[in-house]
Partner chain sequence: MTIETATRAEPETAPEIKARKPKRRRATQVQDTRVDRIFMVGVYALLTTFLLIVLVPLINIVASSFSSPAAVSGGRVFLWPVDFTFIGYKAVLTSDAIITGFGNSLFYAGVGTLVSVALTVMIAYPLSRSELVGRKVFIGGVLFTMLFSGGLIPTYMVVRALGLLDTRWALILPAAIGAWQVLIAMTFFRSSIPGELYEAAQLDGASDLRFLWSIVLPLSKPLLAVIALMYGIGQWNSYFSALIYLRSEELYPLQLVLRNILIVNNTGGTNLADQMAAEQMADLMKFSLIVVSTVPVMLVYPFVARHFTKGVMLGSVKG
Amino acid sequence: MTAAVEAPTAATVRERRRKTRRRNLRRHWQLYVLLVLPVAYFVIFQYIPMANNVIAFKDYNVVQGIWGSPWAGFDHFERFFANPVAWDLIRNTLMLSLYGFLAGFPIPIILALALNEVRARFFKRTVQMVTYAPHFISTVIVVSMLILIFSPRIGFMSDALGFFGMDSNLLADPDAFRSVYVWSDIWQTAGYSAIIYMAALAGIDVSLYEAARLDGASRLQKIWHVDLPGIAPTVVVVMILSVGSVMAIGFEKAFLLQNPLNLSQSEIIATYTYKIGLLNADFSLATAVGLFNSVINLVLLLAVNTVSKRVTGNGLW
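How would this chain look by itself, in the form predicted together with its partner chain?
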């Protein structure tokens, strides 16, 4: 701030900056007091757990504690990959999220583009209100609804499936697990995910539409040449985030949808970590598996972001 007043040398600039900084600290001490508790939260519940990941490289036991337990190098990682289950888990996790991405990514965009064309306000508001709603329903409830609706005895969907000649007990069928998971997810979140694209569409310069109209563009051409380029940066950001979280597929829903019959497809890394860690109490192995998952994720996110920046000029940072 003060540095710009005279045209000073580098040394005096640095000196001045240090002085303002000290004055800031003294004058704004209350800001730092405010920070104490939240920073403590981040240290205790975010950064200490990150450091605790060190037990992935140790033979952790309660008696010796995290730092006292003997080192094990990459033993736990080797133990995990030596188990044939490992590749099933990785495949299940990847397939589930890729399917989710491929099916779930375009639908909110289509929904937003379609809603954007509608001029009847009541219809538009109704569609928006209704399709956002499932987002606020809990995972437990959504899975319960699935179980009830697809129940061969009670549910109306199993009747419908039977009518089309399909196996009516979908939830017991391992091959149907992914479809049930992905499409119920789309049912729950598509409306809400469309919001961000609606916002982007609202931000498009009106003069572009006028120009398109003067040129005699049809509605479809207008979507293709004005709407889509207009929301492209948003689409890219959302895409980076989804590709970057390909391995981070949530525990909550897969765990609830699991039953002994569909386990061959529904056991993913997150649910396996829970079972190994908390039910079998093999902390080191579970941590190794979890760490492997997080690292892959981080690498994917960084890679996608870099590629996207180079290709489209858009990135997260």
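Any chance you could show the form predicted on its own after that form predicted together with its partner chain?
Partners and other molecules have been left off, which leaves just the chain.
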């Protein structure tokens, strides 16, 4: 008869894991050294400054400093939500972000799928260059181009719109602000955003395409049954990250496109925080608004990741 094998105790398992970690550390110490600078950067410049969010709960003044200022509790949050413009700011931020997500999220995927089907290398590289290039143009330059294009005096688009009886000054039209913002952003970022999907497409097993061709699948059928399932994990991760930053719209572009005529829809949380915090020097209220914005993003990120894990099995962690 064979002797029964004793199950390892919890202490034995912990000791084995400890030895494995030490062995991996000695074997791959170069990789851990490479991690030192990135980790130090995030700790010093990302995590440690989070402690300063405490001024959202204080009546901060420069003389007493962050930790010497008196506590105010949730007074600044109450001030913000009691302000009549608070819900307009939240609505404008959500509407602009959701518009950008719904309009801009599928376009890089479609562009990547289309480029993956192109066989003419010169045409493919030309399209890639034309679509990638706007990403490297600064936001200030893009806004300057928009102002020149839609200017009522010298903008050719204003003349074209006026010829068809439409509003010739789109930058002064509050209802047109979101479309100008979103579609110019798509023009600037779609090509660069398609890179990650093209990389995912390049990793799909070639034998799947061969099997689809032998089964008589058309190009659209190969895209639907091979390409899309192959990039689905990447799409899910990008979608989660996009939803997680739904309230974090870029400040620069919205602020530069603002003017007194379109302020009813162009004023978002980021621009309001800038004006309250830096122009009015109300640092506690500005921090409270920014902290509220960040908490909403975190909740959305966790919620979407949880739903994605249950529905598709893919998530950030």
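Please read these numbers as outputs of a predicted model, since none were measured by experiment. Residue numbers count along the first chain shown, from 1. Think of the rigid core as the biggest set of C-alphas that the two forms share within 1.5 Å after superposition.
Once both forms are fitted on their core, the CA shift for Pro260 between these two forms remains under 2 Å. Superposed on the core, the two forms barely differ at Ala51: its CA moves less than 2 Å between these two forms. Core-superposed comparison between these two forms: the Cα of Asn280 travels less than 2 Å. A C-alpha shift of 7.3 Å is found for Arg14 between these two forms, based on superposition of the rigid core. Comparing between these two forms on a rigid core frame, one finds that Leu31 has its C-alpha moved by 10.5 Å.
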